[in-house]
Structure formats: structure tokens, C-alpha cells
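Okay, so here's just one chain, in C-alpha cells, the form predicted on its own.
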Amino acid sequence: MTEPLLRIDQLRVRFDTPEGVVHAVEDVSFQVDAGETLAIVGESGCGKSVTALSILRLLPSPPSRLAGGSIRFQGRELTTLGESALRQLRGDRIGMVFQEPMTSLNPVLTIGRQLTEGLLRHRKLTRADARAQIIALLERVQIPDPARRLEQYPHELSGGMRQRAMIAIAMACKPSLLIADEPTTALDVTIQAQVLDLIGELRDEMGTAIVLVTHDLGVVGDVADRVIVMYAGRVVEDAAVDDLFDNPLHPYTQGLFAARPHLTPAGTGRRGRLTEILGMVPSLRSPVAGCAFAPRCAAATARCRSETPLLQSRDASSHSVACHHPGQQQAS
């Protein structure tokens, strides 16, 4: 079998804090094939962004530390790769779109300076050639008057244009893998749709695989091929996007779908009411006994509270779930 583009096995990440050790990511495993779009979904604090940032070792250390596991990209182990070799991958073979472009872009450097940096470093182009490529790329990401924008600073661009500039930086060297961490946060719905369409078009043109971190199931349904659902630092479900939407098996995934807004028929006089997942996410300052979702799950049994469920395929399919009683009952 062909080795996947990205393979993560049993990843564990810890944060050392004055209050204790936070088990932010616990035994996370998944793979991404060339050209595939994988979405990582879950509530805030579930570990999805920590997992994504760990791929390029972008978490500050301390307080973070890799406690175990493997991250292999194109057959190379990234957890032990030297810093110089890792810098050669960043922005070249692996691109990154961060959650908030205003804090990710350098406020004292022009857009042109930041956009050409990757091409000058990784492609050894002249400044004139790099500038010409960047102008063409800015046109591709639908930034008007790109030659003028090169001389501007991040604060002179709108939120949507800053996000497009971030995408241009990430895609400049035509990476094999793009990591997008909540790329549509704080954008209005029209700009969100444009940004997602743009990422999809660039993926199709360049054959780039995408790891998309999001909490928005609507986004997932539009762009992803496959989805992993995370809860309390663990993967609780892994499935093709159609399988997940048609038949969510984990009570937490069922709860996420139930919590989505629903339109009510006009003229009925009824008001749509969101269904909440009762209870609280457990503290991750110590290992969680049994299933972390058990205290919030209506289907939980004594086994759920004492034995941690493993992520396993169901009925020999590619749909995997970490639950002792998958698909039995909606969360409440």
C-alpha cells in the first residue's frame, strides 16, 4: 500500500502549568492521503488546534511538550527532525493558514515583504521574479489591485483580504499539505463562503491535501472528504463525511448535530430552539477514567465510566468510533 502523505500515531501533548499538567491531546491517530481534505471538528478546548499546530511543532515549548507518538510526513518523522530541516518544510511542502491573520501577519512589514519571503527562501528566485509570482497569486486569491497591495501593511487591509493574503502566503510554494486552523473565524458568512471556495479551488488546481480545523459542521459538509471528531483531547469518531452526516455513531457527534440551528417553516408560529449537550467538558489536568463523555451521555453504563473505549472500525467499514454502545441513543 502507498504510504499516506501524513500519518499521526498515538500523539500525546502535555502543557505544564502552575495548576498541574494538562493532557491536551491523548493518543490521537489519523492519516491524510494526497489530495484529501480532512476536517477536525469539536468544541473549543477539545485539542483540535493543538493537534494541528503539533504537526509543524509550532506550539511554544515550554509550556507545551510532546509526550509521545509519531508524526510522519512523506515518510519523514517530524517529531525528531532537526530545526533546520523543519524550517525547510514550513512554508514549502507544508503551508499553514492561522486562525487570526491580524495577529499572524507581522504588523511592521509590508504585505509584499511577507508574501515574497517564502519564494525567496525556498525557491531561490530573484526579487523581481518573486514579485511577479506574488502579484499573479494575489490576483488568483481575488485581491484587487495587487501591485498596490504589496506596499500596504496588514492593518490597511480588510479582514477578508488579510485572510486571502494568508492563504496566498501558505500556497505560494505549492505545498503538498495545507493546514487551515479555523480559517473563517470572525468573517461574515459571505466572505466565509468565498474563502472556503478559494481554498477548494486551489486544492483542486495544485493537488494539495488539506487538514481543516473547524467547529462549524456546515463548513465540514461543504468541503471535507473525511472527518474526525475530537472530544477532551481524543478522537471519538472518524468517518467519510457522508457517512458521518448520515449515521453519526458517537453520542457526542449526535449531540453536535442536534445542536445545529434548524429553520422552522414560515407561518407556523414556532420558534426554533437549540438542543444543548448538558454537562461540562471534564478537566484535562489529570487522565480521565473511562469514557470522557460518560458524565454527559444518557446511554452511559458502568463500563463506560471505568473502561476507556478504543477507536475501532464498525462492521469492517472505514467508519470508526470510540464508544462501547455506538449509535444507540442521542446525547442529552
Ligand SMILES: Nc1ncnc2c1ncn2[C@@H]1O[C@H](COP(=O)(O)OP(=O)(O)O)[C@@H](O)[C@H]1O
The other form holds:
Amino acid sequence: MTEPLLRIDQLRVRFDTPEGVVHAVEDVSFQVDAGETLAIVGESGCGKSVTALSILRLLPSPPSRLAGGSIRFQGRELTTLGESALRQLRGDRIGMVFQEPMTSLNPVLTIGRQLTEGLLRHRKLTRADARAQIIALLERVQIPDPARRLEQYPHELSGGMRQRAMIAIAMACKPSLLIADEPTTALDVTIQAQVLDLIGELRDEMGTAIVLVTHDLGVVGDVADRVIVMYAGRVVEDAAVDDLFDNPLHPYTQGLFAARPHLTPAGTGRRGRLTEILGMVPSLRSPVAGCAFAPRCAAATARCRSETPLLQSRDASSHSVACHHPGQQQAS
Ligand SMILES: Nc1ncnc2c1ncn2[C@@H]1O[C@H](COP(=O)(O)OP(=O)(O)O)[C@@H](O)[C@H]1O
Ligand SMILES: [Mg+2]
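Hand over the structure of the form predicted in complex with this ligand; the form predicted on its own is what we had up.
What follows is the entire complex, opening with the chain shown before.
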């Protein structure tokens, strides 16, 4: 078997805070094959962003701390890689797009300068060649009048245009992997769809794999090949998108779908937000005994409250779930 493009094993990330240690990511494992789109889905505070940011070690440390696990990208271990090697990967082999481009674009540099520097950092090009490539790229991401945009500052662009510029920066070096953390959440619904379509087109053209963080199951159904569902810092379900939509096994995943009664299976995607599961995401400060979802789960038993369920594949399939009683649909 060939090694996947990205393989994360038993990742643990903690934050040391004055109030105690936050167990933000706990024993998270998953893999992404070349060209594959993996969605990470879950409510706010489940550890999606911490997982995504850990890949390129973009979390401030302290307070964050890698407490265990392995991240292998193209066969290379990233958790022990030095800062200069990481900088080489960032924006070259691995691109990143965040929810709010204003925080990742530099407000005092023109769009053109930021794009050019990104490209020149990784490629031996003359400035004129870089500029020509960048104008072509801005055209590709459908930013009108690109030559004029190059002279503008981030605040002069609309939210949708800024996100397109971020995507252009992320894709400039044709990365093998794009990490996109809620890339459309801050945008209007119609612009969201356009930006997602754009990411999908670039993926198809360049063969880029994508790790897409989202809380939107509609987006998952539209673009993902595989899905991992996170709850309280752990992966609770991992499945091909069709398997997840046809047969969600974890009560939490079922709850996410139930919170969107109008959400139809993959391909016919309607959009929705995950807000309506009863109860709250637990604090990650004091790790609970047993299953973190038990307090919100109608099917929870004494075993669920004492023994943490591990992620296990069902019937040797590639559909895994961390639950002591998977597959039982909840009444509510
Ligand atoms: N800088 C930080 N300091 C302390 N705790 C943090 C920090 N960043 C994130 N966390 C905690 O880590 C957990 C996971 O956060 P995050 O990955 O951002 O969630 P998500 O992206 O799923 O909404 C949350 O409990 C959050 O409060
Ligand atoms: Mg997040």
C-alpha cells in the first residue's frame, strides 16, 4: 500500500491556560489521499481549527503544545520539522485559506505585493514573470480588472474578492494540499457557493487534495469525498461522504442531520448550520470519563459514562465510529 498524502496519527494538542489545561485535540487520526477532499465537520469548539492549524504548526506555542502523535506529509514527519523547513512547505506544497482573510492578509501591503512575495519566496522568477503569473492567477479566480487590483490594499476589496485573493495566494504554487478553515463562513450565501465552486475547479485542475473545515453539512455533501466528524476534540465518525449521509452511525452525527431536517443526501445539497442539537459542547478543560457525548445522548448507558469509546471500523469497512451502541437512530 502506498502512503497517503497526509497521515495524522493519535494527535494531541493542549493549551496551558491560567484556568487549567485545555485538551483541544485528543487522539485524532485520519488520512488524506492525493487529490481527495476531506471535510472536518462538527459544532463550534470541537477542535476543527486546532487540528487544521496543527498540520503546519501555525498555533502559538505557548499556550499550545503538541502533546503527542504524528503528522506525516508526503512521507515526512512534520511534528519534528524545523521552522525553516516548515516555512518552505507553507504556501508551496501546502496552501492555507482561513475564514477571515482580513486577519491573514497584511493590511498595509498591496494585494500585488503579497501575491508576488508569496510566489518569489518559493519560485525562482523575475519580478516581471511573477507579476504576469499573478495577473493570470487573479483572472483565474475571477477577480475582474486584475492589473488594477494589484495596486489595491485588502480593505479596498469586498469580502468575496478578498477570499478569492487568498485562494489565489494559496494556490499560486500549485500545492499538493490545501487546508481551508471555514473559507466561506464569513461570506454571503451566493458568494459562498461561488467561492466553493472555485475551490472545486482549482482542485480538479491541479489535483490538489483539500482538508476543508466546515460546520455546514450542505457544504460537506457538495464537495467532500470523505468526512470526519469531530466532537469535543475527538474524531467520532470517519466515512466516505455517501456512507455518512446514507447511514450516519454516531448519535452525534445523527443529531447533526436531525438538526437539519430539510438536508437531503449528498449531491442534492441544501445548506444548513449546525446549531440545534440539545445540550452543549462540554468544556475541554476537565476531560470527562467515558464518552463526551453521553450527557447529550438519548441512548447513553452506564458503560458510555465510564468507558471512552474508541474509533473502530465497522465490518472491516472504511466507515469508522467511536460509540458503544452505533447505528441506533435516536427517537428525537
Ligand atoms: N489560544 C487558545 N487558548 C486556549 N484554548 C484554546 C485556544 N485556541 C483554541 N482553544 C480551545 O480549543 C478548543 C478547540 O477550538 P477550535 O479548534 O478553534 O474549535 P472549532 O474550530 O471546532 O470551532 C476550544 O475549546 C477552544 O476554546
Ligand atoms: Mg474553527
